[in-house]
Amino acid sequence: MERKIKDSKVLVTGGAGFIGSNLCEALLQQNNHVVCLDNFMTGHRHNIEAFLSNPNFTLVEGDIRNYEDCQKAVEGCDYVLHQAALGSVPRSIKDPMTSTDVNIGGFVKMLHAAAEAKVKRFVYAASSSTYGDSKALPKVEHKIGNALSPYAITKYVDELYAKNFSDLYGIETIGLRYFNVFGRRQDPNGAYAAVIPLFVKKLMAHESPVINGDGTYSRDFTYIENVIQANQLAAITPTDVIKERQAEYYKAIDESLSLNHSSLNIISEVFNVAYGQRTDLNELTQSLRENLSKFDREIAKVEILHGPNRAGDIPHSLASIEKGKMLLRYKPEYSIQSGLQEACKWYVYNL
C-alpha cells in the first residue's frame, strides 16, 4: 500500500512555518502541486524561499481568519494538511482572545471551506496539550483529563469541530496529537520558542540555558520525519481499511467504543503522532550539550541552570502509538537520539 502523497494538489496551511514547510519541502520533492497558506504572524518567509521557484508551489499569502482566503487557498485541492494555529501554552495564557480566535474561529472556516470544496480528507494537527491534567501514562487517544490552557481547550475544541462537520457534511478528518516535535526549522528565537531550539542557540552561544523546574519533567520528543509520515498515512490511507481495522482496535481496548464507531460511514478520527518513548529535560540537555560538543568543544564546559516551573505545563507526557500503528500502519523512524543528531547538526550550519 502506497505511503505517501503523490500526483496530487495539497494544501498545507501554515507552511511557512516550522512543521508546515517541512511537508511542502517533502510534498514537492514527492511530484505533488502544493498550496502554502501563511499571514506570516508566526511562519518565516525563509522557511519557503527555495520553493517559490518551483511551478508546484503556489504562496497564498493569507489569513484562515478571513473565509475568502481559505476558499481561494483550497480550490481545487486534493487534501488539506492543517497546521495554521497560534502554538505555545505561555502565550495563550498571555493572550487568550487572539489564540482562541486564530486556533478555533480559524479552523472553522478552513474546515467549512474545505467542505464545501470537497476535499478527501482533512488533517489537521491537533495538540497533546489536550491531555491536561491526567496522569494517566502512556496516554491514549479516548481518556483525556482537564485542559490546564486556553491553547489545550482550542485544539480540544478542534477535534469536537472536526468531529461534528464529519456528520453533518460529510468531509472525512483526521487530527494527529502532536507530542513535541522538533527539527530543522523550528525557530530558535522569540519569547515561546520551543526548549529544543531555544537549547540550541543558548548552546551554541556559550550561554547557560535554563531548565523550568527540577530536569525531571518529561516529554515524547518526536522529529519532525516522524511527522510528515504521520500526516501522508492520515491523508492516504482508504476509508475501507481504515474502518476494518478500527473494529479490530476498538474491540480490543473497549466494546463500547467499539460500538460507537461501528455506524461511520465516513472517517473521522483521532491519533497520536510521537515516538512512544520518554525523555526527561535533564536528560535532553545533556544530549544536546553532548550532540553540539562535536562540533564545538567548548560547549561540553557550558553550565546548565535551573529556573521555577512554569505555568500551564504538565509533569509528565508520554504517547501510545499503538492506535496509528494499527489503524494507520504508523511506524516512527527517528527515536530521540536519531533526531537530535540531526536537528543538532541542521542547527550548526544553518543558525
Ligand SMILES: NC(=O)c1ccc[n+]([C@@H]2O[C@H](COP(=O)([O-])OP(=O)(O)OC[C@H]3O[C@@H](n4cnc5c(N)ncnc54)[C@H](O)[C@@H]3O)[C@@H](O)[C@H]2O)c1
Given for the second form:
Amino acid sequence: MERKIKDSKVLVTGGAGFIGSNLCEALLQQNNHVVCLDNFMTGHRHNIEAFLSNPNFTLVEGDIRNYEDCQKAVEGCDYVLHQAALGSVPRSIKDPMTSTDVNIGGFVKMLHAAAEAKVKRFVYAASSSTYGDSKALPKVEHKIGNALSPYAITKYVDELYAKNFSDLYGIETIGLRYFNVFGRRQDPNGAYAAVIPLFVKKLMAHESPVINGDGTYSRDFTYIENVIQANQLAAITPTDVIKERQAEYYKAIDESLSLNHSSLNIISEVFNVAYGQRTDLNELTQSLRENLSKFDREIAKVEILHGPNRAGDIPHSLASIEKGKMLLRYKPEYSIQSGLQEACKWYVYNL
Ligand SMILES: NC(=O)c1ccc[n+]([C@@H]2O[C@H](COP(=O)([O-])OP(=O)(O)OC[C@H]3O[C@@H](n4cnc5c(N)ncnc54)[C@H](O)[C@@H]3O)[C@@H](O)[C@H]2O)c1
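Since the one above is the form predicted on its own, can you give the form predicted in complex with this ligand too?
All chains and molecules follow, beginning with the one already shown.
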C-alpha cells in the first residue's frame, strides 16, 4: 500500500515553520503541488527560500484568522496538513488571548474552509500537552488528564472541533498529537525556543546549558522524519482500511469505545506521534554534548548547569504508539539517537 502523498495538491499551513517547512520539502520531492499558508509570525522566509523558485510551490502570505486567506489557500487542494499555530506552553501562559485566537479561532476558520472546499482529509497538528496532569505512562489516546495551560486547552478544543465538523459536515479529520519534535530547521532563537535547539546553540557557543530541575524529567523526543511519515500516512491511508483496523483496535482495548467509532462513516481520529521511548534531560544533554564534540572537541568540556524546575512542567512523558502502528502502519524509522546525530550535524553546518 502507498505510504507517501504523491501527485496531489496539498496545503501546508504554517509551512514556513519548523515542521511545516519539512513537510513542504518532503511533499515537493514526491511531485506534489504544495501551497504554503503562513504569516511568518514564528516561521521564517529562509526556511522556504529554496522552494520559492519551484513551480510546484505556491506561497500564500496570509493569516489563518482571516477566512478569505484560508479559502484562497485551500482552493483545489486534495489534502490539508494544518500546522499553523502559536506553539509553546510558556507563551500561552504569558499571552493566552493571542494563543487562543490563533490556535482555536484560526483553526476553526481553516477547518471550515477545508470542509467547504471538500478536501479529502484534514490532518492537523495536535499535541501531547493534551494529556495534561495525567500520570499514566505510556499515554494512550483515549485517556487524557486536566489541561495545565491555555496552549493545552487550545489543542484539545481543536480535537473537539475536528470531531464535531466530521459529524456535521462530513470532513475527514486526523489529529496528530506530536511529542517533543526535533530536527533540522527548528528555531534555536527567541524566548520560547525548544530545549534541543536551545541547548545545541548554547553548546556550540561554548556556553553552559541550564537544565530546569535535576534533569530526571523525561520526554519522548521525536525526530522530524517520523512526523513526516505520520502526516503522509494520516492523509492517504484509505477510509475503508482505517475503518477495518479501527474496529479491531477498539475491540481489543475497550468494546464500549468501538461502538462510538463504528457508527461513523467517515474518519475522525487522533494519534500519538512519537518514537515510544523516553529520555531524561541529563541523558539528552549528555548526548548533545557528545554528538557536537565530534565537530568541536572543546564542546566536551562545557559544563552543564541546573536551575529550578519550571512551573507547569510534568515530570515524565511517554507515548504509546500502538494505535498509529495498528491503524496507519506508522513505523518510526529514527530513534532518538539517530535523530540527534542528524540534527546535530545539521546545526553544525547551518547555524
Ligand atoms: N515542535 C513540537 O515539538 C510540537 C509539539 C506538539 C505540537 N506541535 C504543533 O505543531 C505545529 C507546528 O509547530 P512547529 O514546532 O513547527 O512551530 P513553528 O512556530 O516553527 O511553526 C508554526 C508556523 O505557523 C505559522 N503561523 C503562526 N500563526 C499563524 C497564523 N495566524 N496564520 C498563518 N500562519 C501562522 C508561523 O509563522 C510558523 O511558520 C503547531 O501547531 C504546534 O502547536 C509542535
